[in-house]
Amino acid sequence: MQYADIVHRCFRCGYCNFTSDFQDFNCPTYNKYRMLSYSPGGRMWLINAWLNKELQWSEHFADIMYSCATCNNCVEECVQNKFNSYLSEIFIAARGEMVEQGLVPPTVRDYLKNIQLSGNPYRAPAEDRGKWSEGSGLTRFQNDEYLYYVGCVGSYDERGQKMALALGKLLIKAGLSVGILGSDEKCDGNEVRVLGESMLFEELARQNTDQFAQLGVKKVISLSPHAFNVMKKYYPDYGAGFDTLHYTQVLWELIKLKKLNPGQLEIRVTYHDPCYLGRHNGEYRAPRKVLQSIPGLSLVEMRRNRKDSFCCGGGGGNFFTDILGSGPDSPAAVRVKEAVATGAEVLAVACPNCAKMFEDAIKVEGLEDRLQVRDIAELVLESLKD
């Protein structure tokens, strides 16, 4: 297994499980379970022992290799630097063992067969990735300025789609050369590398990137930041010639350059920074810029934020294969509940699988009367109020 020289050397001193100032627990599994083998430590040591065969591989195990949601805590908060940038590629790499011997659990299988057959987790058809766009006024890429890239849950999740919209609306708005694949889009294959499927990776990978090179493609502007991350770090080792944004950096240049103008709402607003936009890609300024533009929007900060933000427990292919759970102590129950305790009308988003794991979680908790989810370019598009 790649990085198995490594794996022994954590002695499993615990700074990952925290926030930077030690105040609270940040690692979403230990967190949940409050126990070792569920803290990134626990699962270096587990990885060590089953590489060793001093443990044998089970269900449970399996699991736990599963449950994490790669929200890169213990890589921002590790303090041993020979191995901490890499402690989310270990237990990728582990995963790809598990994979490469058969030895997943049911939703992990089923999530990489439907990508596999069917191009999507939903095993939706080809041909209804591109509904979401009418109304919008967006058409198919043709030498445009722009490729808006909206990913499997943008294209087929109703949460996703409303973002989709939302922000395809706007860019048409603001006049910009974009378009779109429809139908013809791919899977960015985020989640299969990260679960652990490096040769279906790599077949997602060189068919978009010889796509987008077919088509011309020089700028994408990604919904989702798992594709934003997936794109930007590694579509380059196969070939990849265009440049990557997420739409807030995007919608932030157009506030800039007055081609968008926000107008009035009166409203007090807390943001979540996703995994894959704060912690991985290290954009924190974008998302909060373009709120802060909107005149008489209030943004109160959660007590975790930025790179010690909890993340909403979808990420690692947990928002499809649910191994991480539910119930009041999970990520998302526990982030809304930090929302709600900021007095904040609004949870803002900017990723569609937090989209979702928040509304869920509200609805559960029964914070319905208290909280809404709002993906950010819904709020600039409600401030233009035309």
Given for the second form:
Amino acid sequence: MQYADIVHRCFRCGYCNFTSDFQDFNCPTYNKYRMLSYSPGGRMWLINAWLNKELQWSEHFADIMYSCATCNNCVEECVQNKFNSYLSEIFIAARGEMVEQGLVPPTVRDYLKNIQLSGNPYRAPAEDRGKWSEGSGLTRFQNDEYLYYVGCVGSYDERGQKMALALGKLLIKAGLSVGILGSDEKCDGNEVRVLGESMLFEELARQNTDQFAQLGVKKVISLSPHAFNVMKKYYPDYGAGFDTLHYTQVLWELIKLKKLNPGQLEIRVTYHDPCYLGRHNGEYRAPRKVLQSIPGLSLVEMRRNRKDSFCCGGGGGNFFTDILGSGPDSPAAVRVKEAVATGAEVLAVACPNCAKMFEDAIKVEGLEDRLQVRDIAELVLESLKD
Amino acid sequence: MDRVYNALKEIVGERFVSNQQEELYLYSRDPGTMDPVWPDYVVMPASTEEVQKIVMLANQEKIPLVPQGGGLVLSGLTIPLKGGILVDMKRMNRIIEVNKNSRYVIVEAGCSHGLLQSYLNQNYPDLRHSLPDSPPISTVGGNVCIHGSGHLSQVYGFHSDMVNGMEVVLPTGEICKIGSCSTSPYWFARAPLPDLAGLFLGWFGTTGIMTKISLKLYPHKRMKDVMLFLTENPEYISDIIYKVTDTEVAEDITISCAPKPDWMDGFQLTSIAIVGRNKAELDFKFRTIRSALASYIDSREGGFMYMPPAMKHNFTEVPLRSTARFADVKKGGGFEYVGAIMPVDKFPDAYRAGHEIAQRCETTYSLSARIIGRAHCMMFSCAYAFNRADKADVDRAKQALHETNKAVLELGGIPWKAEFPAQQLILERMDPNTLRLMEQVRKLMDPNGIMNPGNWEVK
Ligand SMILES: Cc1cc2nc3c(=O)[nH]c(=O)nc-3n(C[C@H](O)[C@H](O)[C@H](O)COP(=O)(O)OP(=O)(O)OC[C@H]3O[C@@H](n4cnc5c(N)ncnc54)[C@H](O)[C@@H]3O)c2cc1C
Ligand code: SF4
Ligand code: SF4
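The form predicted together with its partner chain is what I need now, so please give it after the form predicted alone.
Next comes the full complex, this chain leading.
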């Protein structure tokens, strides 16, 4: 296994369970299960034991490994600065071993199968991929300055589609030269990669980079921080020659250039940093700048913010595989209660997965009267209404 | 079906009990060198009542119980030497009450030092507790249970001295209050009652499970600096410490000696923390300590080391992350240390012994000391990093630890949080009447011998 020479170096000291100031457990799985096995250090020791054959594989072992949300809090907080940057990659490598040996949990297997068979996790027809864009004014990419890449959740999930549409309308309103791929768009492969299926990921990465190159794509705007992450960090290994931006970065540029001039919106908002935008890619500023540019909007921070943000629980493939699970102690449930505690009426997000996770949690927690989930693009669009 | 497992599930709910290999594996070992012993179950109670039910069950089934906090003692005290139920206390981490004017906090025993530090910083910025340098997940209960020490120990003593009172589940299942809280709604002191806290502090969880603890809090002066005094002769240390503690203006005092970076080899670095409400107070303390050590400076036997402000963070942060980084020195994820509680004037002997043992065991020396009380004693530590993946290296560290424990006892010190073999060395030397008293106390309190058996017991 890649990184096998590092795994034993974890001291199991537990710094990685916390936020930077220790106010909370910030590994979403440890926070939920509280057994050592679900902490980053516990995972390191279990992987080591498995590789050494001190432990046999079991379904429980696989669940422990696949419950990791790859949120990178451990990467941020582990004190061992000679190897901490590899932590979540080590967990992904262990999953890779399980994929190779055919030992993955059923929901992971199903997810991967669906991508293989249908090119998306929903087993939906490819022709439907661009349906969300109807009425948005968006057209097929044709030598445009930007490609708007939507991803599977934005394309097929009802909540994601609303976000995709709001952003599409904004980009058109700003007069941007932008196009979409519609039914030709393919899965970006971020979740495939983090679930450990490196071969399938390579195939997807190659297909996408080849397609983008053929179309002459120079700049990609990604709706999802997950696609943003994988295109920015891993596609260059497959020859990608384009820049990838998260949509909040583009919105902030458009606002600065006065191509978008947000209108009044008297609301109190708190913002959730998605892991793949924040900790994985260090973008904490652009989403806040966009929100703060809306007159009347007051932004309040949750206790855990920026690099201390608490994962919604949907990362690492869990959005689809549900291994980390829902319920009253689920990360999303904990997070929406934290949002309510700020007194905000809106929980702003910048990721379709987070939007869905939080909306579900709000229903489970019965907080519909107190908190609404709104994507940043949706808020900007709403402010432009009159 | 497993009767004990089902009973535990009934008490804490399915998610918080396990008899699966993954949890049993992890809880069978700690980050130190002691060999693993597998528990039969791991359980995580959330309340005193749940702890009580677990204790009753263990009595009924005559199965051992091993309480664990952060599990970071490093010396194997939470390794279930005789199997049984490992009780992970970290779900009991609530901060129950802060009495600001009486300066105490009541916490559940599984409350981590990190959480308490952060909570006080946010809600009571004028108050703090004494933190050990252990990683933030180490618990208040686990730490007082081993007579831990930390950043305020030079001023106020061992952390066990800072306990005002506690709630304990006795080995027979009764819930018992110790200290003023046994008689009053307030948890302000152990006096003026007979001091029953001694039945639990320092006992490694062999006499009951602490569930709540009242801990003393202290003023939090937010400006902090550190003075670094360098000497090249270990004989000077106890006098230096005497002089500095005599000023009564210093806070934490530690001494460290290590061969890296190269220029440090052969030096003793005394680090003296000072705090103040304002710059004038810090300056006054700085001057006072400087003049206390003037004779060393004048004779060029010692001198203050300049440290750029940016680097000072490595000395002033609490807890010190660098202590945990020591585990990666050999790229092997492990270290363990003998912490010896001993008189400060034993520093030169301990220093020499530490060097000799490291040389004999073919490892590098890493020695440090923390002053406890106004130099009433010190915790002298010899730390050994090891590579967990290399059995021979682990054995080498084990051997060095064993030799160090023996040397400490020879010098009149006592190994702190002693691992099982070191406990045997201590018990061999103990006054026989003291030993008998300990045994009688254990028998009386724990007739079924269920509490962390093997520890503090003659083999
Ligand atoms: C890098 C590093 C630095 C350290 N620095 C320091 C330091 O500066 N000062 C210091 O004092 N220590 C230090 N330690 C040692 C140790 O980690 C701490 O003392 C720590 O606070 C122990 O607490 P714990 O919760 O981890 O205890 P554990 O290891 O979980 O338990 C310690 C003992 O207490 C018992 N116990 C735990 N909880 C209960 C309970 N509720 N009721 C009854 N018995 C219980 C256990 O059975 C065991 O015998 C350090 C360790 C490391 C790894
Ligand atoms: S991953 Fe890093 S911080 Fe976490 S337990 Fe291991 S060494 Fe400690
Ligand atoms: S990546 Fe996140 S979920 Fe996974 S072990 Fe690290 S902190 Fe926990």
